[in-house]
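The form predicted alone is given below as one chain in structure tokens.
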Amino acid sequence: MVDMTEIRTHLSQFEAPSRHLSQDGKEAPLAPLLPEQSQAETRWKDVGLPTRRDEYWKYTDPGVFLNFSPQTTEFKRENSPLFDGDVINIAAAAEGFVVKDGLATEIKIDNLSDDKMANSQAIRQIYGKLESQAQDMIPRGLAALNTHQASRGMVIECPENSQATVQLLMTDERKVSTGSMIHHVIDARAGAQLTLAEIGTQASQTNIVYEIRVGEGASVHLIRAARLSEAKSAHMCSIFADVAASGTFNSFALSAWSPWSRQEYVVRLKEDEAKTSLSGAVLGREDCHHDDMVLVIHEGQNCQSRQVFKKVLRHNAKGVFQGKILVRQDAQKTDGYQISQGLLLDDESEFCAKPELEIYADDVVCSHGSTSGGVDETQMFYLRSRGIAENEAQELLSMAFLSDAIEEVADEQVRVRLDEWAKEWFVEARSCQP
């Protein structure tokens, strides 16, 4: 039985509280933007909100995301771009997501809240569909609640063989920040190539959902970089992607300065020779908690998947990785790889990992591994013996540790800037030594 009081309390923290929910939870005071949002109500009422009893929440307290107190002070954030040149720049604003410059005519970018979106092909074929099918594997109440309640988001439609690079600059200039619930839909049709970079965050509390369909021979590269300076924040992001034959979906996330965050990935390699690379680099300090939960489902033959997650943790930070490769019976010639590692820079930090393989095909190559530990003392001695200060030596080894994850990003310009942002974290961490 869903606790409607708990639901209302949770929704009251967001910018449009109880937009479709009456006081008794039985009637909708406002009509949903889309018919698919009404269908999502049944899902979250069936699965409810997460608790510590749920298997995939045992390392992370969901109460932080459910009962978060939004900030009441002005945010300070930096949203320097990842890309130069011919790029479509989009900024988050009160009225939705606004194209600032560089819009290419070959792709369409609309706001979820536009009335015309109710008849959009991308909406009718994707919105809520990918999130719904993921519920069959693991209950995801927060994602279903997002599908039901979200009133903001981008709808990006990429025609066949189109190419585009898009930067989404998330900003919030409000003195009092309520939470932000955002739902993005991406439809990359056959042969299309899309690179999307999401930089920053729009509020101290966010619940973001991506639903991404990658067509035959298409490629979508999603880069998310959170560079926050709030003392308190809680961020939840769920990414659902379906990949058709010879399609590619790659995702990289950099998280630094973020106290509480959780990212969930569900990627289906639905047809032959589909590929995915999911990677992340985490820099956590001073009680931060970062959780990555990954499920890659191999359904087609000759498909490849990679999971590379690295977390550098200090000052009582906690990193969590839960990753699974599921190979269906007909998914012969599967190549699946998974690695998760935690580098603990003190005795107070913690890294928890739960790698899994579930294989029903007999002609596959799959591997997974996980390690955690401190800085290699031999390497430290080598650097110190050459006159390098201890802090600097530790930073050099930490950057080398993160490099495997950052190298998963295809664009060299982006890799360089991600390296620069990671180095900034070490500089700030050095100046904030407890």
Second form
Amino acid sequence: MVDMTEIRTHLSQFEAPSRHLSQDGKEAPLAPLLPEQSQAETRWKDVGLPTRRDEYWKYTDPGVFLNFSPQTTEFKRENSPLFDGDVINIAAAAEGFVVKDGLATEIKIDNLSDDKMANSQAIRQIYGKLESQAQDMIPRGLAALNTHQASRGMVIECPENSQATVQLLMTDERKVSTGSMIHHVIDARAGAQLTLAEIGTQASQTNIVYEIRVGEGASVHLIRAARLSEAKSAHMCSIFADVAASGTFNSFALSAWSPWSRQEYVVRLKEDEAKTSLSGAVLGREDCHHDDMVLVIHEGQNCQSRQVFKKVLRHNAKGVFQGKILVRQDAQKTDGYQISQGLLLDDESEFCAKPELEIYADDVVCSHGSTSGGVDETQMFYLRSRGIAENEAQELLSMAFLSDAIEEVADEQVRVRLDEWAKEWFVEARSCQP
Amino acid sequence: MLSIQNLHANLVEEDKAILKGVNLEIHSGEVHAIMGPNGSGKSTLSYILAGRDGYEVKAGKVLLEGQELLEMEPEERAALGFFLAFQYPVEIPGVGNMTFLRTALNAQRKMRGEDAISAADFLRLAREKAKHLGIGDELLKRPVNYGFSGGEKKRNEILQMAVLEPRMCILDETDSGLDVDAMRQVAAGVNNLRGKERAILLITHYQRLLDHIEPDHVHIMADGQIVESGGPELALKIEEKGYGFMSGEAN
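Mind sharing the form predicted together with its partner chain? What's above is the form predicted alone.
Whole complex next, starting from this chain.
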């Protein structure tokens, strides 16, 4: 049975769903935004909130997130965009997500809280569905809670063969003193191509859910990265994607300046020739904790999946990777690849990995590997013998280590920027004492 | 330029004496060669001079331009003009050759209080030096030594030498693993760098390399010491008679 007191305490950290307030500002009876939200209530009540006893929370203490105290924040520097030029920039505002510039002519972007969303086809077909189907294998209470409670989010509909790049920006100052529960729904129809960059989050505590349906031959690229320096924050993000025949879902995340993050991925390659690449670069220092948990489910034939996660850790930082490739019986000719690596720059840091393969088909190629270790001393000496100082040599080797993950990003302009940001992190880390 | 005085050194892990009192004086403008059988301590000497971990200096000192070399970090030695061309150049996947070279050059310039070289100027410089060594743009763009052939690795060492312009260069078995054409190219690169302001020390097993780079002085090393020194004719004697007669004399 779920401990309601604990849930109420946790929920009190988050903003009240906007429609829960009546005209006079008093709290109205809990009326969900969407019918799909009501159905999620039984789900999270069944599943409950995560505890340390849960198999997939063994290396990460959920208490840090559950008992976090959200706060307003002033950032040390401005956040910067990942894309220049022809993109649709969206800003998060009190009233929802607002198109700032760039014209959304090909695609449709709505706010989850709009009245009309109750009748939206994308919502009816996707909202809560992908999250719910992912619950049967591993309990995901925080995602179910989000589906039930989320008050904000974007609903992006990409018609057949449309193309767009969307950049979700945030203001340089966090004025909200509560956590944010955000639920994005993306429907990319056949042949559509969408690149979505999420640059920074709106609150110091976020519980974000993405539900993404990738149609036949469509592709969705999600990039999550922020250049913000956050003294205290906790970010939880669950990404659910269903990929149809010959569709592609790629995701990359850079976690560098937030002290605590966990990303959960559930990607289903439902039909033949579907592809996914999930990658992450983590830079952790000063007790940071970054957790990535991945489940790729191969259902169609001839599908390809890649998982590339690289974590550079120092000053008592901890990196966690739990990744599974699950190949169903009919998913012949599967090509699955997974690598997770921790680069420990001192003796205090820690990398925990749990790579898993579960294969029921007999004609597949799957590999998984995981390593943890320090920088190569021979390479260090070689660089230093050419005049490169120890810390700079270490940075060069760390950047080289991360490059495998950053290389997974298709757009060169974005790769260059991510490289710059990572370098910036090293420069800052030089002056920071453990 | 380089003065090695009574250098004794051990391998830290094995507590085994490798160098047993090496003495060597090298002046600006000179080219020296150290020859010697396997295990005589030639490579150890080069690693100790470059500052590699794993060795313990028990006695003696080394001066580079009058400064105590052994007390410096490897990068400080490089900034002072010391360069070791590795016997086995190290592969560094993920670090571009050009990025590496420019970072190294600018790091040295910074330590010497000089301005950094711009990306454009550097590109011009590197291309020009590379051309002389038969190194194409493609090799410059690849990760450091990664997937290079043996000859490409050795040429890449000489390219680094040409770009960094050190004053004291040690080439550790640069001829090993090279075919005749590659050896000619490497030797031409080294000969190009000969000059009044620079000294070169070649470490080799064979006379072969010395046909292409003629040394002013040849030293024979055996069992951690320099047991005989002479002119180029000494190398020919070794080629003819082998090291056997030397160890007999040394003993």
